[in-house]
There are 2 protein chains.
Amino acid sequence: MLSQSEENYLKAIFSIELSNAKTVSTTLIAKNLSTKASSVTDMIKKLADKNLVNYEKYKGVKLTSEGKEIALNIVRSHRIWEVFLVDKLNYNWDEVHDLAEQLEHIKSTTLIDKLDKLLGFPKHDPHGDPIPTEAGEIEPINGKPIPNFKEGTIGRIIHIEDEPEIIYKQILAEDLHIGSQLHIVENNEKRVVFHSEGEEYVLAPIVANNITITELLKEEFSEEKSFRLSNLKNGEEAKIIGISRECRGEIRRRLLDLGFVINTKITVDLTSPMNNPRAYLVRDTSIAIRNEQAKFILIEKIKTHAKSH
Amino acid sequence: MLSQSEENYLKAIFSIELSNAKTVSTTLIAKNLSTKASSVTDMIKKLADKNLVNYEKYKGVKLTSEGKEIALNIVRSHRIWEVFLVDKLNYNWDEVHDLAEQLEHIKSTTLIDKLDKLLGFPKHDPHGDPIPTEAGEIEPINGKPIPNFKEGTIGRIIHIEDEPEIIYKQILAEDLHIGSQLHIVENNEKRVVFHSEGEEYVLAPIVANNITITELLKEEFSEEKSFRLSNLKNGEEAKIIGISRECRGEIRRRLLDLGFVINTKITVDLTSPMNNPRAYLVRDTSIAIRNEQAKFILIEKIKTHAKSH
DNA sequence: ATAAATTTTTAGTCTTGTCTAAATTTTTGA
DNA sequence: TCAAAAATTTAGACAAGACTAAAAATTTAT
Ligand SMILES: [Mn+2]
Ligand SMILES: [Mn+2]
Ligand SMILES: [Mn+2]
Ligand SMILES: [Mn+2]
């Protein structure tokens, strides 16, 4: 049985053999665990002992495939807490991530699979990373961080990276999220700048990197059609084409038993001080939800001039 | 912050306080832990310094205030822990001590408010032990063990003790469980011998000081009347008057959805070569259910003579 | 009351995981 | 190519927790 210091010493190394590091090298590992190199060279003379990784003094380290099997598998129980914490436990996706690096540490050879039956076999966590099945098969992630790619890129956000948090932190303050379209518009050394969603975003490339995207075709962008809810101005008529997939458990049911159902025509009935919560006309009902949920809900504007006759 | 260690040692110290110990000793807390005295006269200390026990050279040991409500928290999370894997991931309630004394170690200011909420704010957890409220109040158990009371008493179990598993896996072999009513017939030091739901029973008295019962009054007893359906003969009729307590979650509600509701009439269908599963008459409907399920349906048995007109 | 038995504490070690400082190896770049 | 810089390892130390053996205090039993 491994301590938990040790798992986490696989795990970091498993993540920076994703990464395109060349080698695993003392230095990388010990920058991701906030410890020492010398304390990484320890470790990892242990690590070898148990033929967990293959050493050899000077040239970084590698996982056999004996320790690979236990990374996937910490990783595994990582992201199916995660979607228990949002899903179950109604916390935010930006939350769970320190919860679950405890609770990823959990000793037991049924209980991660109990819980991915519970949730109903999730195939990604709460930030899009996909979940390793029991047999420690792990999707590609096929997308690369918005830098990569250049002006006049459409895309749609696959995964936002949560750590540092300081720069998790920064994304969350812009109101990005996971499934949005976006159209890179500049993207420099300086600066990143792209319209998503009917807004202008200006991120500094250290803070886009941590933000992965895939490319979309022209045609499969629907150019500029796809908006939040909460970008919906009075007068405007919509059609609600789905609830975002970050909105899980509780909220999303509870949305849905609102009304807020795909193909349905919504407009804005009634207006608070703070224009917050407003009232949406759904269905012939007025039903008033705050901006934090009608951000969930993705709307198509329609023209207002074609009236349905 | 504390340590794993530590908490265990409060949790040990805790225990030993709410049992009929005169003084919370070194050589106690060793044997609840499994450790030595040594060790454990080192750990005192720090807890001392700590201001979480009081604590006299050769005096034993005592929680302070603060050092109580720490226990009492790491109690209620066990608890609620071991309902949360009885109740939503299925685990039978004699599988989860181990895990819930790892998962009661988790930090979290939130976690266990909200497992609490998704829970339905449970008072007991799948032993019968009460779990302590946010506030850190505590119900008193108000039974006592079996070997407490004399011969002819009626009582109803409201614990089980599943510590030491030796003891806690034989009271599982004899097949009792919470809520279950019986009546002592026998009581000395070589032997404990009592009646429940149709079967007798004979323990060793170590076996059965760990099943706590509180006294019925005669009234209370519905004399021999009540039983398991797995108890019921073929030709004779009964009543449903219930689920047991320890059958919670999905099968619970499976078993409800199946018919087995409360007032309902029930006979022996048909019979399986090996008597497992056998099919029942539920409201004109025949349904197969295997023995392990029927044992949490608790019935009542009419007189077969008595026809309804 | 006092010797024997038991309990508790102290002293000294060991393991795990971490750190700093120093030594060694590898990489960089003039 | 070779000195300087950077990366890596080694040496030595420390804190937490646990253990054994021995010393000290307390309890028990004559
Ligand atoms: Mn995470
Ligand atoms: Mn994640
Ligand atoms: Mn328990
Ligand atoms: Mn319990």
The other form holds:
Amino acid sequence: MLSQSEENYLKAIFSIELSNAKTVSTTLIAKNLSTKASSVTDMIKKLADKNLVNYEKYKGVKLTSEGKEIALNIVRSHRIWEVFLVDKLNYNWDEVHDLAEQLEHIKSTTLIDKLDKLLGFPKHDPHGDPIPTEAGEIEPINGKPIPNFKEGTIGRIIHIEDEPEIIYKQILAEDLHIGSQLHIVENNEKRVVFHSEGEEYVLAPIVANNITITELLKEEFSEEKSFRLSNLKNGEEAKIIGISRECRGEIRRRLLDLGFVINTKITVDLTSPMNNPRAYLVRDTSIAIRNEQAKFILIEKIKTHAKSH
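Given the form predicted together with the DNA, state the structure of the form predicted on its own.
What comes next is one chain alone, with no partners or other molecules.
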């Protein structure tokens, strides 16, 4: 039986291989695991002795077929646990990575298979990473980081990298969501500017590089008319066009149960002194929700009844 440390090394090597690095060097492994190169060298020797990796000085480290199988199982376990924590236990998607890091080491493939079935065999985790199948197959991420695209490109966010943590938290603070469409209006060495869901975003290229998008055709682009419900003003009428993919589990079910469903007309009914929460008129019923929930509901504005103040 492998130790948690050994499993972490196999997962790190797999992650680096998946990133298309030319060589999986001990330096890259040390950086991935935030440890010393000397510690990596010692561990690689142990893993080589167990026939889990091959190592040649100038060719780097490579997983053996057995090592890759173990790494895939760990990755599968981690990502299924993340989905479970978000969908069933109502954790925010930015809270689950560290918990899943601990849970992934539970030695029970039966448990993971049952969780997979319970969740409906999800294909992606909350960050957009593909979940390996029981057979060990994993889909590639068919997209590129935002800075790789020219100005004028329209696309959809399909993945947000959760490492390094400092950049990940910066992206979360911007309220960007997987599944959101965007239109790149400026892209240079200093900044990347794009529009999404009625908002303008200005990011440093190093931050935008952690957001992967897939390019869309112009006829697929609907973002010009799409806004978040939290942006609806007094006197404006809109119809609901969807709920963000970032809204999962119990929160999503609650919003649907309250009547926030596609093609439903909606207006602002009442606002609190601090403008949060706000009450919306949905099917002749006034429903109060906080802006943190309203931001997940996507709308298309129809008309304005009166000037907003």
